[in-house]
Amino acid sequence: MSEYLSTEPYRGTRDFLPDEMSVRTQVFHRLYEVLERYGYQRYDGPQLEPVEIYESKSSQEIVNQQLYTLTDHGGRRLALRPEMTPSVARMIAGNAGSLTFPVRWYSHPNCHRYERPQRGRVREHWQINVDLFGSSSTAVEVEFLELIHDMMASLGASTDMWRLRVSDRVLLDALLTHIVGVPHDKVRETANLLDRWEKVSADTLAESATEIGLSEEQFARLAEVVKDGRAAIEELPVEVRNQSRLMQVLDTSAAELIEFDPLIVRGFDYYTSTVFEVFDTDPSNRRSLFGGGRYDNLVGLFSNKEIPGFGFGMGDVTIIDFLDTHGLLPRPRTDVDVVVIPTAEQLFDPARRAARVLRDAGLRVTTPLDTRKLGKEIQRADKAGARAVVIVGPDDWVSELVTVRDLASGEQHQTTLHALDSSVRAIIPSE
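With the form predicted together with a further copy of the same chain in mind, please provide coordinates for the chain only.
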C-alpha cells in the first residue's frame, strides 16, 4: 500500500482545474445574465438541511437510496441537499410576510445524490435553479418558455438543437381517464408506466400494463395517446380540456417553442400541473437536458399559506455535455495578458510598480518570482498565453524606462511607466 494519500477526488465528484472551471463559469455567467434580465434575483441557502424536508415530497428513490445523511453532535438528522426546491420553498414560506409576489428567484447550488457514476451522472453536481412563486396565471408558463429559449440562445444553441416537450398532469389525468379508460386509482401507476415508456421494451410495458389491470384494448389506446397526444386532446370534452393550463399556453405565441408529449411525467411527487423537459435533438445523445414544472403545494409543507410555484433546475453535467456535442463550449479564459520581467533581483520592486500600472488598467499581469534567463522567461510568458511582456532592465531603468514587447510580432519599444498602459493597450485592446 502506498504511503501517500490518494490524489483522486471522491468517486462521482469532480475537481475543476482552471480550464474546466473557466468553461463552467462562463456558461453559468451567461445564464445568470439572461435570468437577471428577466428580473430573477439570485439567492442562496445552506448545503445541510433537516432530512424531513425531503421525506414527504421528494421522490422515494431520492430519499431511500440517494440521500447523503448525517447526524450532528446535537443529534439532528441532516441531509446534503439532493435538490434545491424544498430549500427554496422553506425560504419562501419563512419570508412570505415581507416578500412582494410574484417572486422571481434563482440560485446555483451544488447538490448531492448517491448514484452509480456514469456518463452524465455524478454524485455532486452544480445546478441553476429558477423559481417563480405567487402566481397561478398561465403567463408564468409562457414566461418560462421564453426564458428557457433565451437561456439556450445565450449558450449559442439554436432551436433545432433542442426541443421542449411539455405535459400537464391535469391534462394527462383527463386523457387517461376519459380516453384510455383508466380507473382513478390506477392513474398514478399508469403515469409511472409512461415515465418508463422510452426506457424499457414493448413487452415489459405490456406486462406492466397487465399488472396495473389495463386490458389489451386499453393498452392499445394508451399507445395511441403516446403516439399522437395532440389528436387525443381533440377527443376530450371541451370543458375538460379547458381545465388544463397547457391548453391555454398552446394558444399563445410561445406555443411554437414547445410540443405536447404525454410521456413527460417527471419523477418528483410535488408537481401538480404543467411539467416539461428539454431534450437534445442530436441523434447520438437524445437525453433529457433538464426539466421542471408547476408545484402548487410545496410551500404548504412549511406554512398554512398557499403559494403556487413554478420552477426548474439545470445541471452542469448535462448542459456542458450538450454544448460539447454541438461544438458550443466556450474557450477557457485562463491566459494572463502580460508578464512583467525584471532582469535582475534588484529590479523586482520596479517590476512590481510596472505590474501595478497595468493591473490598474484592468489587465491580468504576473511577475516572475525567481530570476531566470530572459529568453526562458519570455518562452514561459508565451506559454501562459501572454500577448505582451514588459522587460525591466538595469540600463532602461536608470532613465525610468521599460521595454514593451509584442509576443506575436516580436516588435519592441521603450516607454515610460506613465505611457505603459497605452503602449500595452496598443497590443492588447480593451474588450
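How about the form predicted on its own, since we already have the form predicted together with a further copy of the same chain?
Excluded here are partners and other molecules; the one chain stands alone.
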C-alpha cells in the first residue's frame, strides 16, 4: 500500500491502553461496590434506540445537534443512545407487571453525542447511570444524597473537593413567576438563561434577558434571587413550598448534605421537581461533574402506568478529570505477580503445572512462549513488574523441585509444587 490507514481513533473517541484501562476499572468498581451496598442491581440495554424517545423528552440541543442517527433497511429512524434514562424508562414500562417496586437499578453504558471535543466533552463516553423507580417519597431524595456522598468518598474525595448543588423545578418556576414576574410562556427561556449564568458575562446575560422580553427591573430581581439562594424561597406562598419535595428535605438533617442553588436547571425536559449537580471546587477544574434529578412522567411515554423515577448519570470523562485534578487516581495494576520460567523446551509442561498452582491461588502469572537465556527472561520479568520468578530447571525438576527468586532482594530458595503458593506468598503479600 502506498498509504497506510490512520492509527488515530475517530475524533472525539478514545483508545484505552492497559495502564489507563486498569485505572478506569479500579475507579468504576469502587463505585459499583457502593451502589450494590445500597441494593442497586446492574442492567444493560441496546445502543440503538428509536429516535422518537429522545425527540419526546431530551433537550433540543441533543436532538437537533448531537444525535448520531441512521435509517435501517426497514426505513426505521434510529439513534446511537446519547443518554440512558429514556432507555431505562422504556424497560421499566415494558416489564412493570413483573417488577417489585421500588426498583433500584444501575448500568454503565457507553453513550454517543456529536459534540466539539474539548476538556470534559468527547463524542463517546461511558457513564454510570443510577435510577430508582416507583416511589414519590422524599426518602428517595435523601437516599440519593447519601449515596452520592458515599460514592465520592469511595474515590477518596473529601467534601471540600466538591459541592452538591440542588434545586427544584417547582420552586424555580414559582421563583420566576411569583418573585421575578416572568410570564408563564417565558419561564423556559428564563430558566435557560439561568443555566448560562456562570458561563457568560453579565453584559451577555443582560442582552439575553432583553431578547427574552424581561425588563431591567425583572433582570435585577432575577440577579437578587440568584444571590439570595435559599432566602428567596421564604418569599414564596406556603402552598408552593408544600408542593416541593426538596423543601421537605431542606427541613431535615439531610439539608447539611446539600447547597440550595436556583442556578441548577439542567437541560432535560423530563425533570419534574428535584434537580442537582455535583461541582469540582478546584479553580483549575471548576465545572459540573455529573447531575440528575426526579422525573415523574417519563415512563408515561411508554405506558399509562404512573411510575415516578429519580436518577443520575456520572460520566467517565469528568469524574476521571476530577480525580486527576485532586491527585486521586489509583496506580495502574497491569503488572504480573510472577513469571514461571522453564530453562529448556522439555520443561514447558512442568512450568505450566507450576503456573496453574499459582493462578489457582489468585496470582497473576505468565510463562514465556519461547526459550531464551535465563538472564534475559529474568530481565523481562523484572520489566513486566513481577515481584518473583519461579525457575524450572532440569536438575531441580528431577526431584520435582523449583526455585523461587525474590526479584527485589535477589534471594532464592527451592520448594515443591505443593508448597509453591506459600513460598511465593511470602514474597508477594495478598492485596
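The term rigid core refers to the most C-alpha atoms you can superpose between the two forms while keeping them within 1.5 Å. Worth saying up front: this structure is predicted, and the values here are computed from it rather than measured. Residue numbers count along the first chain shown, from 1.
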| query | finding |
| --- | --- |
| Post core alignment: Ala202 C-alpha displaced by 2 Å or more between these two forms | no |
| Core-aligned C-alpha movement of Pro237 between these two forms reaching 2 Å | yes |
